[in-house]
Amino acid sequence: MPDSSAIPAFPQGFLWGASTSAHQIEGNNTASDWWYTEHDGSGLLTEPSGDAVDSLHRWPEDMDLLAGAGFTDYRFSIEWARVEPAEGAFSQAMLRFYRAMVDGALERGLRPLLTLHHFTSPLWFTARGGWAAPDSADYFTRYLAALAPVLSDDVEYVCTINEPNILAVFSHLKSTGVANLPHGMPEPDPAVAAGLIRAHHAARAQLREQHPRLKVGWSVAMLTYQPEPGAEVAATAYAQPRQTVFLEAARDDDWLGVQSYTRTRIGLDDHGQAIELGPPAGARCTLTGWEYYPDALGHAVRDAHRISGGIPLIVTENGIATDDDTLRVDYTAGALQALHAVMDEGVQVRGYFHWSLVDNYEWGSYTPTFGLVAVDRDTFGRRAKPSLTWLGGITRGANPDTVASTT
């Protein structure tokens, strides 16, 4: 296992955290569109989420593990379908619940980065047309207005929408599986993509007006397109609707989230059109079938910096699906070294959040394990993996006043 002290020093005040999302960890998100798909009888998903890892009740344990290991930040999401399970009916109990999570994080010395939409929507919203509906931004901003008690002055960072470029192709992902796209990433639905960008810009304006201290951004899945010789022009065109347009939409944001796991190799088919080539022959692959490629993070950050116009960046997700925790540490060490090298080039990066804090529901299956913490699927008992302590050691090195007491 690499010595955490061998990782180059990051700046004081750097955000060191881990990420989760509500549907993947809380359990029984019954008013959401994804829950409906899990139970609609179509058989499109291998497994339903069910109880997930019961973080609806066990979030204090999750935060204790993260803070105890020495981390300073926690990215988690607010579930719209819990806050507004029926159109116009807002749950005061759930608003108090998410405010309690914010308070709980702060009490543990964890700065919360709140994601306001992480893939799932209320079923009623999707049934009326979802993000493609002309008035979708109005419904989203109404929901954000209801979050005022949660987004008080002690919250600094919010992510409006997680991975809009993936959300815009969800109809394809639901039918084929996130890890099973033999023909490459489908092109996002133009109406959905436009609706997401419109909603993000409306949300940014509203949040800045109502909560002037907030730093507002969104997180984009960086697919790290790498063209084979001769495919450079085609790769640029291929990336435009799948990634570039969403980075360009962030140019006036306070920050931009980079989410990176692997690279995407682009070649040409017999007609000269761009195609995804998949991992090279003999490449090591993860439990999701993605190429083991820690250097992807450096490439992703460079691309995000260039396309977004140089706004501050935060790595809001980076990790590996593996049941070998030593491999997780090796991957993360390589990714952090690549990230530091890009920062040495002058790219402004404010933080790093590992995906994920806990092994969780990965959108159709519990098999891919990304977590720094293992969860017993029967008892929901938590067990810190060595990677949690290792990564926490880097955090403690950057924040010497932090005391580690991992349990």
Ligand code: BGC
Second form
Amino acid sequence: MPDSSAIPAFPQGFLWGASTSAHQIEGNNTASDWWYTEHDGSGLLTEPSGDAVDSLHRWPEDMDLLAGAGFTDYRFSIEWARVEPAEGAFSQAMLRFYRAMVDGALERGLRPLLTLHHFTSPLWFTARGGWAAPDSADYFTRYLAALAPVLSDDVEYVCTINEPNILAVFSHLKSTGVANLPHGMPEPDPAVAAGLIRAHHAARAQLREQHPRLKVGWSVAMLTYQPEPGAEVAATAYAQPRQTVFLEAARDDDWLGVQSYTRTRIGLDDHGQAIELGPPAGARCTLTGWEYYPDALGHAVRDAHRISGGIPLIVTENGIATDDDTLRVDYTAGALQALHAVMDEGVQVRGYFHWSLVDNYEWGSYTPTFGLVAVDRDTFGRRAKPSLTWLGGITRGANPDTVASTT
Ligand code: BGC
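Could the form predicted in complex with the ligand be shown next, to go alongside the form predicted on its own?
Let's see the whole complex now, leading with the same chain.
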């Protein structure tokens, strides 16, 4: 295992966290569109989410583990389908629940970074046309207005929508599984993409007005397109609707979230069109089938910086699906070294959140394990993996005054 001290020092005040999302960890998200697909008899998803890892009841344990290891930040999401399970019917109990999570994080010394939409929508919203509907932004901003008690004090960073570029291909993805996307991503439906950008801009304006101290951004899946010689122009055109348009839409945001796992090699087909080549022959692949490529993070951050016009960046997801925790540490060490090198070039990066805090529901299957913490699927008992302690050691080095050592 690489020694924590081999990782170059990151600036004081850097956000060090891990990420989760509600549907993937809470369990029984029954009013959501994804839950519907899990149970609609289509068989598109290998497994339903069920109880997930029961973080609905065990979130204090999750936060204890994160804070105890030395982290200072936690990115988690608020579930729209719980807050507004039927159109216009807002749950005061769930608003209080999410406010309790914010307070619980702060009490443990964890700054919350809140995602307001992470892939799942209330079923009623999707049934009435989802993001492509002309009035989708109105429904989204009405939900955000209801979140005022959750967002009012002490929250600094919010992510309006997680990976809009992946969300925009959800209808295709239901037949392939999220895990297969980076190697053959269909082109997003332009009406959905436009609806998401409209909703993000409306959300940004409203949140800034209602909560002037919030820093508003969104997180884009960085596919790290790497053209083979001769495929440069085609790769740029290929990236435009799948990634670039969402980065350009962030130019007036307060920050931009970078989410990076691997790279996507682009070649040309017989008609000169861009095609995804998949991992090189013999490459090591992870449990999601993605190429093991820790350097992706450096490329992703550089691309995000260039296309967004240099706004502050936060790595809101980076990680690896593996049952070999030593490999997770190696991957993370490589990614952090690549990140540091880009920061040395002058790119402003404010933080790093590892995906994920806990092994969780990976959009159709529990097999790909991304967690720093393992969860027993029957008892929901948590067990910290060595990678949690290792990454916590790095965060303690960066924030020696703010956290207690667990060792
Ligand atoms: C998503 C997460 C997902 C992760 C690994 C991202 O696409 O934001 O929800 O679990 O990558 O696939």
